[in-house]
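Only one chain is included here, represented as structure tokens and corresponding to the form predicted alone.
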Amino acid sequence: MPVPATDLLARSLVLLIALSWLAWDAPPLKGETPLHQRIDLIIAEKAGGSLAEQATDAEFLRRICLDFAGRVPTSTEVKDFLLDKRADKRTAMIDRLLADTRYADRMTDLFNIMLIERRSKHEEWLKFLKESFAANKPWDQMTREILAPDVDNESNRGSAMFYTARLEHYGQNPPDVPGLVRDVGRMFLGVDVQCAQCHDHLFVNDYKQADYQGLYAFVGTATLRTDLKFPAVSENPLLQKIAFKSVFASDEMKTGPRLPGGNEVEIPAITKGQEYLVPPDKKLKTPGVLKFSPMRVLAETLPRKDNPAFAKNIVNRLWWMMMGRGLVDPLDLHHSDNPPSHPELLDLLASEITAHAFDIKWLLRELALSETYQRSTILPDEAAARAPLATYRAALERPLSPTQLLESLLRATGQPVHDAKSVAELRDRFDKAFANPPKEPEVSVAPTVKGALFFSNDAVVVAWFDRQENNTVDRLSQLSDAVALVDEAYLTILSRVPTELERTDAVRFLKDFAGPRERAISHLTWAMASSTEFFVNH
């Protein structure tokens, strides 16, 4: 018997209402779950035990200020944050710091050290980095500008320093072209093919001699331009494939430009003498414009969305920046015998940054919002203390970089530095005392006797702990109450309130000190600033 049309309409309405309620109650689709929550799920699933509790507000504030602003918070910032009762105050602080101009300064320092490894501090290069991060330029665009620098584009011509820092002559040594080849692979693909220059890598099965030679074909013809006052490179023509032999075999092999594990780029047939769209001008000393530019092809083919190695390399480095250890460790040894600690997480981060147009700031925000980032460094139990670092069951302590240490020390001592020349001179002093030597990766900062002696004896640094107008020692000296003085000292230098035991000991020290009160305050603040607690990002 047919159902009346009115009944069909009523049943359809009921069905639609029921389906809408089901959809409302259903959990969000995986793709709709915020990335930071998916990160935490993966970490928790593989933790293999209990996880550390959430970091205190003071610990979180110090950590996020160091990571996004490159310095510790002021005592006022700490007080305000501790008194803030909003449930979303951590998110608000993350967003505030990412919008601050000091974010670009912090990222400039980080990527300058990462990409140049202290070979140079050229102002054009630093300008390129700072303006790129201030504009939140996508990483694939930055990479293209680095790999194929445009000498006519004043806003990003400093990007050529990646090449020129490696092509400069040091004494009688020739330009470090093998180092350039190696660093293109390391910095942008997470692949170190240095030991595959003369034969297949002896210890990494994935790295073949053809991988090194393929990268060499892209950048091996790069030359340093000396006719300009800013960093600039040109190229000699590449008309045929690169011929090479293994030291262990006699057979000659050839390759054109090729990314490790990728397809070879065809070199177009160009008659010798017809290599240039615009020929070189010997009178003006201009190098001309090639018809086929391997560097330009490299910039077009390496930072592509369909190149997973490019995406995995940058997210692994950003994870290291925030968490203290890469999912792949070391950062430049991605290969099948050195798998990531969390393969599914590395894949997820790579796919997400690709989907978000290589937006570094977006990814850093998601990492900062995660419980993984916001955990305490205090391990939950004895079993966790024996767990591998790569479980991320607790936050990992990280030594401050020389620049972070300098900026934090200036803030903690209340020492004003107004002119750029003074800042540059101070950075040089701290780099000499605390930085790794040039050309060495700086993924960790180890304590040294040189650093300890510098902090104890450098006349400039020691003077910051003497009483000077409006500095920290001067401000503390004006507090008559010893308890209030100690509390303010801890907030200013260590970004937290002291424990009862710390407060009692410090008050006793001030009371029993045999000398002027301001000298006791000077000793107290110096001891706090020279502690391990101040030197690490915890």
The other form holds:
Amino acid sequence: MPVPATDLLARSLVLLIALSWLAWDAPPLKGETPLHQRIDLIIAEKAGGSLAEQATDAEFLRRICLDFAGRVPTSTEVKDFLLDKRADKRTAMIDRLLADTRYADRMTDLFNIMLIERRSKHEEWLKFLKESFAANKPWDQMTREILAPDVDNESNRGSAMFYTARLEHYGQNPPDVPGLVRDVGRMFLGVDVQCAQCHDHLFVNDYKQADYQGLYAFVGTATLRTDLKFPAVSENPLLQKIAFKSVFASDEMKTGPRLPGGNEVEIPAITKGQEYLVPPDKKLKTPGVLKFSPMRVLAETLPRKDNPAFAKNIVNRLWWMMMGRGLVDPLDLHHSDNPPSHPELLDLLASEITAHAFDIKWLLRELALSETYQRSTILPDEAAARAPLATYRAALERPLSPTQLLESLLRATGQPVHDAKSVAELRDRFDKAFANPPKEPEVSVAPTVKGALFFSNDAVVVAWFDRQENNTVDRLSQLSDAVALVDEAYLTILSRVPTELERTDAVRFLKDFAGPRERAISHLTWAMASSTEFFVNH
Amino acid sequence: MQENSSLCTPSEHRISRRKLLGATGAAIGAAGLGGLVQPAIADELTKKDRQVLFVWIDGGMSQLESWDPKPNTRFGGPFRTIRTSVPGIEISELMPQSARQMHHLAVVRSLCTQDNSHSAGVARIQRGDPKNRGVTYPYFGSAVANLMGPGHSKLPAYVWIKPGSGGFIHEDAGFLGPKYGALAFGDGKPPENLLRPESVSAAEDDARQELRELMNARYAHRRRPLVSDANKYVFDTAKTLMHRRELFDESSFSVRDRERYGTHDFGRHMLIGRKMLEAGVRFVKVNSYGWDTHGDNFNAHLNLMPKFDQAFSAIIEDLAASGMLDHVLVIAMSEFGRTPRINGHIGRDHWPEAWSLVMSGCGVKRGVVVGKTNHEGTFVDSEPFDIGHMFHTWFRALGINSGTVEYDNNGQPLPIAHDDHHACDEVLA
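Now show the form predicted together with its partner chain, given that the preceding structure was the form predicted alone.
So here's everything in the complex, that chain up top.
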């Protein structure tokens, strides 16, 4: 029966009204949409092509374990996860790993490399990071503790190493004060103003010499304390503005402490000789307490909710950690000629973490829940290979830190857990082979010949692939069935089940190898562990 | 007023380095990997297989005690000149062996450069002292490694044989990225972990590497190529080095060669350098240290020059005899010369105003002297050449048109040698 026209019209009207009502209601509805879904909407909208499938359960598990626990899962963990039939098992795994004590270890490794860039080492700094992440200390609070370290607070005084690592003599070089100024900008605001030290930046219009000099006024008087056994700094009084000249001009300019793009902090008028609340004591070697401490002012001014650069910097760095690339890339070059790949996403993440009191763990959970994070690294089609990385059409392969690599290799080869001293020695060994040189950020996968030679020939590493009681090769050697052996090797080392082809390859390798079976197993496991697949977080 | 104490380390150079490093950077394709605007040129140059031997005389050899002597003048010092195999060309009597090879050599006596300090001067000279564009330029070795690639040998393109410790000297590469840094063999010894552990036989190693490559190929399928390619490159290079262990085996040198080159470090290193060149390494740098003769200059040169003379003349003779000199460019130089004025410690100080270097080999005239200094050797008395002129000259000798070929620093085109300088035509064949 034909529907009368009027009826149709009426129905359309109802639909229209309903739609417009929905549209009107969109903002509150959107507000209730979890952040991870809003992330996915923005990414999908700008992808410009097909998106990769979601990662398999095995790929997801390996990835999330590396990100939150700093090492690959055991073969039992992989098997359990694959057999788990719960629909929300990924969410459950994310929550389990975020609640585990390994989370703080992993974050300590990441932030230690990021903030110190291999300049120095100190147990108290690591303790500060670990306890902060274990307690899920808000990022603004951590930043305050780093920028104005409290020498009298035993639990977090190690935070001073951010300063001391730059103020220590490095070889024959003098204390790197310009490097310190630069890194306050890079690490906490995402701007690298060092090239604006002597003149306005030549290529970045936003970076002015006054920005460098304003940051310099905050930390330029910081000095290293050498009388204590833990990292500590003091500061000399700042009585007047910093005077500077561009090498291209002759007029002198002046600035007090000022964040890039922010307001200048007024230096209170204090007469010389009256700078201290508690004067320094040469006998006791105490540095005294300043009436006006630029470092304390910095710690109060920089990590604030009304400083968007502070929030954008940390969300960009956490995004890089989880997705392999900053929304602003490089991480420390936020400026108007280098816009974020997804400006609205950066704004969204920044406002959300601000609203959530700079809760790092909360943001990491949302990122981990997103389809963007859980996408496969296998490209959806040929065109995606040429698509810009920032489209996130497939997940990006990410580097393993030397410690992630070590911990994963210990697991994969079934090495018994070492005592703390042996672990420290192994870490040094792996840092030497795989870490970037000091002062170089470690942000992307960067294989080296040195690393390849190390993996192939280092006596300690090679021995892990020899049969030893209860190690992986020993365990595999006890399996008489070649297929079962290969499957177990894949689960243990690459955290997945092999494909039919891979199984055939490996079984043939075991069969054709001219030598004892356990040697064949050694080489099979070595080949797996030295493959590209093991070497990256994919 | 605060001091502007540290050097600018421009972020532009870091961006490019990170991206060139590959992996998660955005630069994909030929420009990103090679940093060269015209990749076709690299292919062509690979075919020509021209190589470089760069002898670095660290600290500053005295031009007056070597290539530009001024006997019987106020600053001339005690040494006489001797005739060479080229009539009319005379050099210091401290170089009798090199004098016999003069018909293979081209001496430039009119260098006039900008820096008289070691700390800045060494890098400034080896980076070609281009116009300051806020980026760190590559050392000549890294430049050649980037522009010409490793060639057929597949060995690392830039190898440095130096006294002391070795390693991967990534700083040399500047904005080109660590991949183009120097692979340094300290005292000519192999890099760490070069030797296969005794528990793994050669056949076993081949088998496990082959299996690894098969797994990598499967993994790379349908993934972005950058990470897999970078990983393949480093394992391939490691494998090549492991298979060429004989490069580090000094026992293969004949007694005669060892005596000809000298049993001192520089002689040994030069002989290892010859082996590297014979193996096809694109760029070999050999260092000699200890030339900073502020005190007792003449005794010091009396001690140093014979070692240099011995090893340098031996390798020129050998390269000429084997025909390799037709495709190997040889350069021997310091960061500056030494003052004509003799100081209170009977020494000579740093003098970039007027000094000399020597070249030989492909693309270079044989048996010539270019440029001259004044009577007392204090200043250049012909067209002065800066290091930028030399970079143009060397690139041209290697078949690279330094006027048109550019680096691509992440979209920023950069000349490969100083824009205002030009090649020294008088020395080019």
